[in-house]
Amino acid sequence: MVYDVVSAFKEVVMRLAGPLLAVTMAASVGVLAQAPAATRAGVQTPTFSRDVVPILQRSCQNCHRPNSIAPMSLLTYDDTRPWARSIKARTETREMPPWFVDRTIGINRFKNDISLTDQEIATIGKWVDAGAPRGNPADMPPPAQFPDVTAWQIPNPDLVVTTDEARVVPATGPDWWGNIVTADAVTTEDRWIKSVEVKPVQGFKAVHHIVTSIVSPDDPRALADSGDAGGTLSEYSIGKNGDAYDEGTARLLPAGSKINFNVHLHSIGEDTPVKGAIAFHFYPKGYQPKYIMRAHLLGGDTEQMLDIPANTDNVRLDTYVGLAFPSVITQFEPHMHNRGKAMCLEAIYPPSKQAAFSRNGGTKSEILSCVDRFNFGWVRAYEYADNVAPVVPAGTILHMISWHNNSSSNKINYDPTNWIGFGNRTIDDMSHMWLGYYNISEEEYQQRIAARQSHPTEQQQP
């Protein structure tokens, strides 16, 4: 582990609870010395055409293509060859692709996992060590098909809502953040949301984040997370993907609602017009979902709670929230700024009636997931696979633990000599986690737990 505090925390948790259990490759261009075509007799050397391209297509090219967010294209051999050493280095350290879930603890199956397997990393390393051979062009798979970089990533949006007018960010000046509410209602009838995505459609380089929320006609003050059908919808940060809800699970966009865009903008050296937008994909009209998706912001984003002394590493913050009903947690999304280091989500379970009278009774806890190398440049929502998504009983306490590094060992720390607290500016910091979950009945909770216990191999890590 890269930090002693979390390593120790893991060991304690594993003893007590047991297991429940891309993409910026910026580096200098170098000349790669050619090596023999095969490392030893009988061993086939990986080639770009046969072995490396399928890996790039799955986990890299979505960002590493012309006009996308990565600084270089990795579509062709000629594009990729100058970056071979960098690709090997960044994949071996798991800096790329940008997937920062700790693979040694908690749940490690996710719907949107773009990380590489150990075998894929080894294949890239062997290819580079062999001189990065092109191989037979006939072995190349068909080119991967990607949507236009300006297109929405959620499927077939039914409604796109933009801010009414562009806000010009001056070339120089302080950060700006505020609420921009649409002038008119965006729907005249109730609609159930199946997926939602937020992004800048103009001036994305000047956007720190956009958080969208529903302004219900019944509660026009609802500009923040209510934890219910209204409130916070979805967030845009660099690297953030959209939110797709499980089948039968939905959020309600009530008739007459407006959309609030809570926007944080910063100057980039030139006057920059910025517009934000949100796209919705709905269930069919008349549809009634089985579950209502809920959003919750868990964390310590207050001046009193976030206290990061100067020249200090592993500054820990703990925050808690209780769940009144049995629930299924569908995703988590850590959020900190440049001093953010790591974040874990723990479930503290209520004692059962049997445990309360047993010799070893008492409360049990379990680490659900950790991000052990938080990267502010890639704020991701991690979507649990259906068969391992945490199913927790009523009375569960969710415990978020975050660590910050305000020392000189943090390469992107602006100034380790300053105390840091909560603030909206990039040079300040934050500590919160977006959670997606839905409630289920006690009967369904018991059924789901029984089903998992009857198929324990499905819960094992791959």
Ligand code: HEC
Contents of the next structure:
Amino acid sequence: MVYDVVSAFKEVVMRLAGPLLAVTMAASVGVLAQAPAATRAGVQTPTFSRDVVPILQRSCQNCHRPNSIAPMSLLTYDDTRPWARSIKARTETREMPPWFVDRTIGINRFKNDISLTDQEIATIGKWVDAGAPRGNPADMPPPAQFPDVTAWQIPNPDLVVTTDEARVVPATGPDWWGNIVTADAVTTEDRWIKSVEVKPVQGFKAVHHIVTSIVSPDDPRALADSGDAGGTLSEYSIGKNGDAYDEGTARLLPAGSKINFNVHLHSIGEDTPVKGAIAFHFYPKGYQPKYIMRAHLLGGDTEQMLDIPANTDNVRLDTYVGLAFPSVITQFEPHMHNRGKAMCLEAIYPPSKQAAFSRNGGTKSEILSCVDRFNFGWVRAYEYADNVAPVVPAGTILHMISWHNNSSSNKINYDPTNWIGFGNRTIDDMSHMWLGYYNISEEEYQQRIAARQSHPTEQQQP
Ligand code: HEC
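Output the structure of the form predicted together with heme C; the preceding block shows the form predicted alone.
Up next: the whole complex, starting with the chain shown before.
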């Protein structure tokens, strides 16, 4: 636990919400890929070939390989050996791999989890302390296979839309924000989206973010289906993965839609042409989804009130939104800027529904998840594993709490003597969370809660 405010807060919440947590969580330890070799680490000195490579393959090499986004390759022993100390340091502090969810509270099973177990971190530490031995090359697992770095991460894109012309970011100059709308419609028929991904296809180093949305003036369904966030589709920031909706769950891309790319660009010392693109994978034509995916910008209406005094740590902002229908929360994506420190998502339940959750007398609220080491360099969407994705009753209030650190203890603070408020510039700050969710019927809500309660083994807290 890294700082006081959240730790104290967590203790209170854990006491209040203990029984309830058990219902919506599943065991997070040891279920996801554990290198079998790691279990032998206690008796033998870990070696690169036998114990470390499986960890690197699962959690590091997708970025740490030639022409990917990381500065060095971790594919071979010779590539990795010079970085041994740095690897130990970065994994011990959980700065690498970039995964910033607090493992001590809330739901801790995610579809796209690349984080290391405590045991894996210990294996790396022991390997480095023993002089980072190669071991027997015959112990090496076969090389891991990765997609081409220029390839889309979502499977089988059916439609790729690129911004019409490149926008040149000058070598030096202020940041630029703006909307770039495609001149033409991108589809002539209604299509249901299964997965979507946004990225720069040119000049990616000058791109801070790209937020895409559906522009559908003559079809209000696009807006109605997407909650308060208008037609917002998907966001790119450095390191972001695509968005894949659960089977049976879809967003509509109505016939005649254009795509708006809202971009934030910054100068990087040379004139840089930038182009963005969005890729869609659709359900088959004629498909009728069971659930309609919604994207809500939680905090978008309160972050303008950010009021962060100079030289101050743990500046807290709260925001609330009510859910009119029973809902399944599929993912969250915190967004702040350089002073951002932590963010939690809490569910506050309506009194009449408390009993439906608890086996031990009911409770009012629970922390669903926290990010306790927010890192502005990485924007990540955390996707809940299906059997632990929060299923919440109609009338639930979602409560988001953010903390900012505007003191000198924040290493990337430009100037702690400045007051900071909301703004688009990188030196201003923000406090919002993209929330992915879909509504279910009251009947289905009851069924899902009953199903969860009848599988106690999946509900134990780690
Ligand atoms: C999602 C992509 C990604 C993954 C996964 C990832 N890294 Fe990195 N890593 C980066 C990037 C980008 C940087 C450079 C920027 C930074 O330091 O944050 C970096 C930096 C580092 C550094 C610091 C290098 C230096 O200059 O000192 C180390 C060490 C490192 N990573 C180790 C690891 C290890 C070990 C893993 C797996 C356990 C891992 N990384 C997983 C992208 C990744």
